[in-house]
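In structure tokens, the next block holds one chain alone, the form predicted alone.
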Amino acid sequence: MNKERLAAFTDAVLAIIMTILVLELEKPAQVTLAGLWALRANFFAYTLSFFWLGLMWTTHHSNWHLVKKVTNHTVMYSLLMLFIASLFPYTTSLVATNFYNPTAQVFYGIVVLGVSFSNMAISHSLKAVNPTVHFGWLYGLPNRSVLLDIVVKLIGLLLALTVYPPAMVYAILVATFIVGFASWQNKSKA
């Protein structure tokens, strides 16, 4: 397989999956401010893997320019992050509307963790089939910046499942602005 059929389909599935995120919302009760505001954390969860996956996205596509070639296990850990991947809409409901879950927010924080534990295992299948490609253990991205990416998600998965749920929700929107300042610091080198 080519790398662009590769991408191709990888976007559009991506693309599927962002736009069902917001279908899955809830309607308020009431179509006033009150009601809106009671939905907060269906926004927030909305919000949250939206902006998740897009940066996930980004970062895919800010390096897949450099590949010249991929391989049967690139192809099968793409379908492996695709697939964990598409439990999001499902996962961002369910935080949604048990956001005091520790459950709900576990559940959401191994399909975060899985889809990145994938995309390296993406990233690792590139380096090894493009030597002249310098890939770390995500892309480009400093490894630095994906093990504080990873060690924070761990971290919030294990305070939600003992003392505070939400910790696994705002643990991804740290992880999401620490490596979203990676990325732009990278592009910005480039």
Second form
4 protein chains.
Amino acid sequence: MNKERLAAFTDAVLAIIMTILVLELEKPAQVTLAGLWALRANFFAYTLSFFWLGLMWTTHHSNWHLVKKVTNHTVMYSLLMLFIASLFPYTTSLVATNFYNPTAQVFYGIVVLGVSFSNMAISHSLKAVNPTVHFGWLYGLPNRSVLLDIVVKLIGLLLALTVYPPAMVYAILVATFIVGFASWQNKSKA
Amino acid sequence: MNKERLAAFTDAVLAIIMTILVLELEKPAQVTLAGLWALRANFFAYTLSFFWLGLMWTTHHSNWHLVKKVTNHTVMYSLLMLFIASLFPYTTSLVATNFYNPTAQVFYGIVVLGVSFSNMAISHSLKAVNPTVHFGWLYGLPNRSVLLDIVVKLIGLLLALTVYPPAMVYAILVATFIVGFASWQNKSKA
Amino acid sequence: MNKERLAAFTDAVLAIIMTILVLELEKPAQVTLAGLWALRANFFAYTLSFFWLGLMWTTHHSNWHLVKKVTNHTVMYSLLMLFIASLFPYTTSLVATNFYNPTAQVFYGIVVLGVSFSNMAISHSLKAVNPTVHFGWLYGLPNRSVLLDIVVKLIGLLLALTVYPPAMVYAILVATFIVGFASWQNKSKA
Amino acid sequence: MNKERLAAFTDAVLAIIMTILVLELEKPAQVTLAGLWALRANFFAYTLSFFWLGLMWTTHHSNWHLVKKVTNHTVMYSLLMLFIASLFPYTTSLVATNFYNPTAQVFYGIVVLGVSFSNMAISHSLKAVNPTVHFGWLYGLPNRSVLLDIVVKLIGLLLALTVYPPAMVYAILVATFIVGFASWQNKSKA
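Please move on to the form predicted in complex with another copy of the chain, as the form predicted alone is already shown.
To see the whole picture, the full complex is given below, headed by that same chain.
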């Protein structure tokens, strides 16, 4: 497998996922400000999913130009990552219409965590055959940002399961800023 | 971030948005000329959205081949632009079925203006690191066309909010011809 | 506008149109052979649209590798062609569920003819600036095949308007074989 | 036809098919673990279709970098393959909601077999003009894995038609592991 072909396929699938999210966005019962406000959970979930995927896409390929080789494992983990990510329109819609439902929130969170762990597996597989790339746990991000990201999401998951279901999406929102900040600094150095 | 990868991703998302617009296009209650005529607001909104996005795409990359570098800011503004643009199928559908509704028209107009301003931010970020490209406010377009485009849209927005909701889409139609003409002349020179 | 970027965008939009056709394909009321047979007009329209677009895509780029330059006109006609083609999922669905309805059939036919004429305009714009490419009316196809294709479709249109609505899709089926055969021979020579 | 353009088009269509599968995935009646469990046939069919297509995509291009030439036949068989593959969202949805229905299962199986046979035809057309590539019946896979894959699917088809409809999807699941294993070993050698 050629690295360019894999990257192009990954980008295509992510672009499609991000763009078809809108097909699940609910229409207002009445087209007024109040009608749109009633859908605020929809717009919030939509926005969060779009930018989470967008940030993931930019992080996914930091230092990618330094990658010389991809392995069977890279391809397998990439398919796994894309499969989990392909559930975003589904879980986004679930969470949008069931904002206080723990099952919806936890399903959403598991998809997000699943994509994160798949990306760490991709990163690991690249590191093995590209010794000069200096990948950490998640591409070029500092390990402590990645750890913080996972911890925040796991706390959100725990709170969603026990006391407050929306804690899941708010934790992902916070984690997005953490990774976004680390990603920004990382690329500024590059 | 490689400039080619960013451009390919942008193009992919725009291509998908333009193509899934049709999935929101209403079917006629009766398949007759009268039945299709009853959907004229749908066809008008669909056509306007398709060509506005198409024109934006052609403008987006005028002089792009001269760009040598993209920055973190370019990537961030591009994601913002794509996010706002991704709402097109949603607002097009809203405006099509609520043509005389000010909320629908203003929402549609804000999305269009949001994409325009994001593009100006992208253009600004490119200018900073590519001093030889001669970008103005909006890529290679003359500043006075860009100003006229924004003014026309703002007048449409004002009229939509006060006396006549469809003024919004008609203003965008007029603005499309202004930018289309400027873009045509600009590329003829290049 | 770079010729590669235009071709990639065109290919992306056509790929999306061909693939989302299936989202409009009706599900059988009963999942039995009889239930599927009751949808035969749906499957026929779906198949015709898919291969017509597929053939158009292969024809679209015959001799494209010889093209050195595209003009403003090429871009404008390409956007027009993609706009008309983007209506395929809509008209295919209309014709599938209203197979004996003249309005549905004529709308379908006009979209097909509109794409054909836009492609002839694209071809013409390329010929003007690439004198060495030997384009005819429609890329590398012999003019008499193109003429026959248009005549067959116009006869179908006439019959659909007067005596037998499905004449339209059958004419397009026949025309597809004519162009397909010419395209095949043309590429075998190349 | 340029081999890169054909591969890019094929990849785009496959990426879109895999990603729009989710649009047909049923939402739970109640958002609880029990509600999701009630949709287990949906999730199973979705997962099977996604990875079957993903594996097909990775297999499709093994040794593709060695291909120098594609013929008219390659293009024709590729369009046929994409057409059959484009039915995946439709048959996946049918099988998901009619898991014990022989018509749904056989239709799903015929689509899978149709894609396999089209790929063998593509592989054959490439072999004819690229004598140095060492393609077997299905790209670089060993012929005995391909034979086993077809035999398992045909047994599944037979059982689905006679005693147990879901035998079809289970046979495809088993066949996926057979081809996946062969594909993995094949690429490890390469």
